[in-house]
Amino acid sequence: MTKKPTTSASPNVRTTAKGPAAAAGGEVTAIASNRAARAAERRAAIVEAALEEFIARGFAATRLDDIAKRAGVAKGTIYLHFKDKESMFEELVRIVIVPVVERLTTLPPPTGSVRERVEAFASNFLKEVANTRRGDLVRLIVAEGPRFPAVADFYYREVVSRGIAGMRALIELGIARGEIQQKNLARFPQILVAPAMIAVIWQSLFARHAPLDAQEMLRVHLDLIFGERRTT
C-alpha cells in the first residue's frame, strides 16, 4: 500500500505563516508610536506659544485663536489637548515653575547646613526665575491673580503651599541645629524667600532705575537670620 503524504504543515511553513502577522503588529506598533511622538510634539508647541503669549498679552487677553496660530495648529488641536485657557495656564505652571519649587523639598544631607542649602535653592531660583520667562510668568500670576481667584488658587496649591512647607521645613531643622536662633521665623517662612520674591518683581518695575544685586541682597538677609557666615 502506497503511503499517502502528510498535510500537516511542517514548522517551517508555521513560521512563515506568523510571519506576516508579526509584521502588521510591528506597522501598528510603529504607526501608534509616531502618532504619540507628534502629538506629544503639538502639546509641547501648544504649550510653548501658550507661555509667550500670556507673557506677551496678559491671562485676560490671550485668546486660543492667537495661541494656535503661533503655534501652527488648528485652533480645534488645542482641544485635543487641553478644556480652555485656564487648564493650558495649569499645564504652564506644572512645567514651568512646579519642579523649581519642587527642589526645596529635598532636606539637605547630615553633613550639610541648613544655610547652605537654602543659599543654593535661592541662588538657583534667581538664576532659573528672575531673569528668565520663570519670571514673567510669575509676575503674571502676581499682577492677574486678584481677577482671576481660580488661577490664584491653583497656583497657590502647586507652587506656594509646597514652598512654604519647605521652607518651614528648612527653618525648623535649622533650629534644631542651633542654627537659627528666632524660633518664631518657623512661624512666617515667608520672610526666608522674600528676596527672591522681591527680586522677580523689581526685575520688571525697577530695574532700569536701580539695578538690584539680587545675590548680594540675599547674602545680607541669610547674615541676618543665621549670623555672618564666617572666614577663615
Second form
Number of protein chains: 2
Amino acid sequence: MTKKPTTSASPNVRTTAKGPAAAAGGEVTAIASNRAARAAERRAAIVEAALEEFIARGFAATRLDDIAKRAGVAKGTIYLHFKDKESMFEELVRIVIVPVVERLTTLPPPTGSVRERVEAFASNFLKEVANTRRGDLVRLIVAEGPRFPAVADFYYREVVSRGIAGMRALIELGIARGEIQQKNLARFPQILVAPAMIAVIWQSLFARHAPLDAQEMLRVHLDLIFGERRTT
Amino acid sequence: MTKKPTTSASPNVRTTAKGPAAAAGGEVTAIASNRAARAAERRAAIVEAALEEFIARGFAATRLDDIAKRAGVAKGTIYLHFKDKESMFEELVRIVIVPVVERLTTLPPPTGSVRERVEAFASNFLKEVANTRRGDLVRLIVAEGPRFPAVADFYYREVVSRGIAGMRALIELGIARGEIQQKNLARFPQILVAPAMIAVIWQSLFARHAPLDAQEMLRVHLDLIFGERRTT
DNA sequence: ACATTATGACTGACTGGTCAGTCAAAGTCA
DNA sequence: TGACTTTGACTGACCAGTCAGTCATAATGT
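Alternate state requested, the form predicted together with a further copy of the same chain (shown: the form predicted on its own):
And the full complex, kicking off with our chain again.
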C-alpha cells in the first residue's frame, strides 16, 4: 500500500497462460517440457508455497523471498504470475476456494434423511477442511479479512452466503419433515455451523493444550439438533 | 545518564520512586500533575492507542509511529513503558484481559435455574465483549495466536480453560437438574459457546454484508439446548 | 520563602537492517 | 538464431529501536 511506483505496472497478471493446455491436471502432465506446462507447474508451486507461508506468518510478515525459495524459483518469477504481493494474496484465496466450491455445487443431489445429509456434509468438512491446509486458510481469512475487504467479500459471497443458504434450506426441510423441532433454527443457520468453525480455530490455536475430537463434537452437536440417537 | 540499554528493561510505572516523600498529602488523587500520575496517564493512552492500531492493522503491519501519534506521545516514550513491539503486544493482551477475568471470578455466586445463569452469562458477554473493542481483541488473538504462542497460552490458560470448566460445571448441573437432556454436552462445552464466538467473528467480518442479531441467535441456541420456551 | 541543583520523563532526528518491486543479463526452447 | 523466460543483484522506501539533549518538576540549600 502507499506504493506509487514509477512507470506502469507490469503488463502481465496473466490468467492461465495460453491455451487450454494448462488445465488443472497437476502431476499427471506427462513430460513437463512444453512451456505452458512448465509455467503452470511453476505457478502451482508458487501458489502452494505462498499459501504455506501466508498461513504460517500472516500477510504482512511473509517475505516474497521466502515464498520464492520454498517454491524453488527466483523472486522475479513470482512477478511473472502475480501483479504484487497484495493481489497475489487475494488471488490465492480464490485459487484455493473456487475448486472446493465448484466441487460442492456439482455434487450429486443429496438424498436420505436430513440428518444423513448434514452428517455427510460434516464428515466431508472434517475430511476436506478441518484436517487440511484449508482449515488454516479459514483462520487466515478471519485474521486478514478486515484488512482485505476484497477477500472478505469474496469469501462471504462464494462460501458463507451459499453455505448459509444451503443450510437454511436443509433446516427448513428438516422442520417440514419433523426431523427438527426448533423452528427458529432456520433463522440462524450459523448455529448449525458454529461448532465446525470453532473446531477449526481450536485446532490451530489450542490443539497443543487440549486436543479436540472434532468428529465426536460434531456428532454430539447433531444429536442436540436432531434429538439423541444411539451412541456408536 | 538516562538509558541503561541492558536487556532486562523493567517497564513499569514506578510507584513514587523515592522513599517517604510521597506521604506528604493524604489525598494522592489531587491534580494529575505529579509525575507518577502523568506517567500512568500516558501509559494508559499508549495502551489504548496500541490496542486500536493492532486491532485495525494486525501486529506486523502496525507502526509504532502511528501508535505514538495516536497516543499523543513521542515514539521514544513507548520504550519507557514497554521493552519492544513484541512484548508490548503480549502485555497488551494481558492488560485488557486480566481485569475482565478478575471481575468475572469475583462475581457474586450465581443463582437461579441453569438456563437463567447461562442467559445472564450470555447477556453479559453481549454487553461486555461482543459489542466492544474486546470482541475485536478476540479476533486479534485468533489472528496472531499462532505467531505468539505466549499470547495463545495465556489466553488459553486464563480465559478458555476457565470458561470451558465453568461451562462444563454448569452443564453438569443442568443435566443433574433435568434442565438439559443431552448428557454428552458436558463433554463438549465448546458447543455451548460456539455461537457466541461465531457472532463476534461474524460482526467484524460480515456485518457489512449481513448484520447478525447476536442476541436473538444466542436465544435460539439456548432454546435448542434447554428446550423451547416461548417466543418473545 | 526563594534560589539553586538534581532528576528523569520525554522528545524526535538518526541508524541500521529489511524487504517489495525492478530490470539488465543469462538461460532456454523451438 | 531469435523470441521468450527466468534470474538475482540492486534500489529505495520504510520502520523498529536508539540516544543525546531538553525541560518541567522535585529535592535541597540558604
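For clarity, a rigid core is taken as the largest C-alpha set superposing within 1.5 Å between two forms. Numbering follows the first chain given and starts at 1. Being a predicted model, the structure only gives us computed values, none of them experimental.
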Legend entry - Core-superposed comparison between the two forms, R177 Cα displacement 2 Å or beyond: no
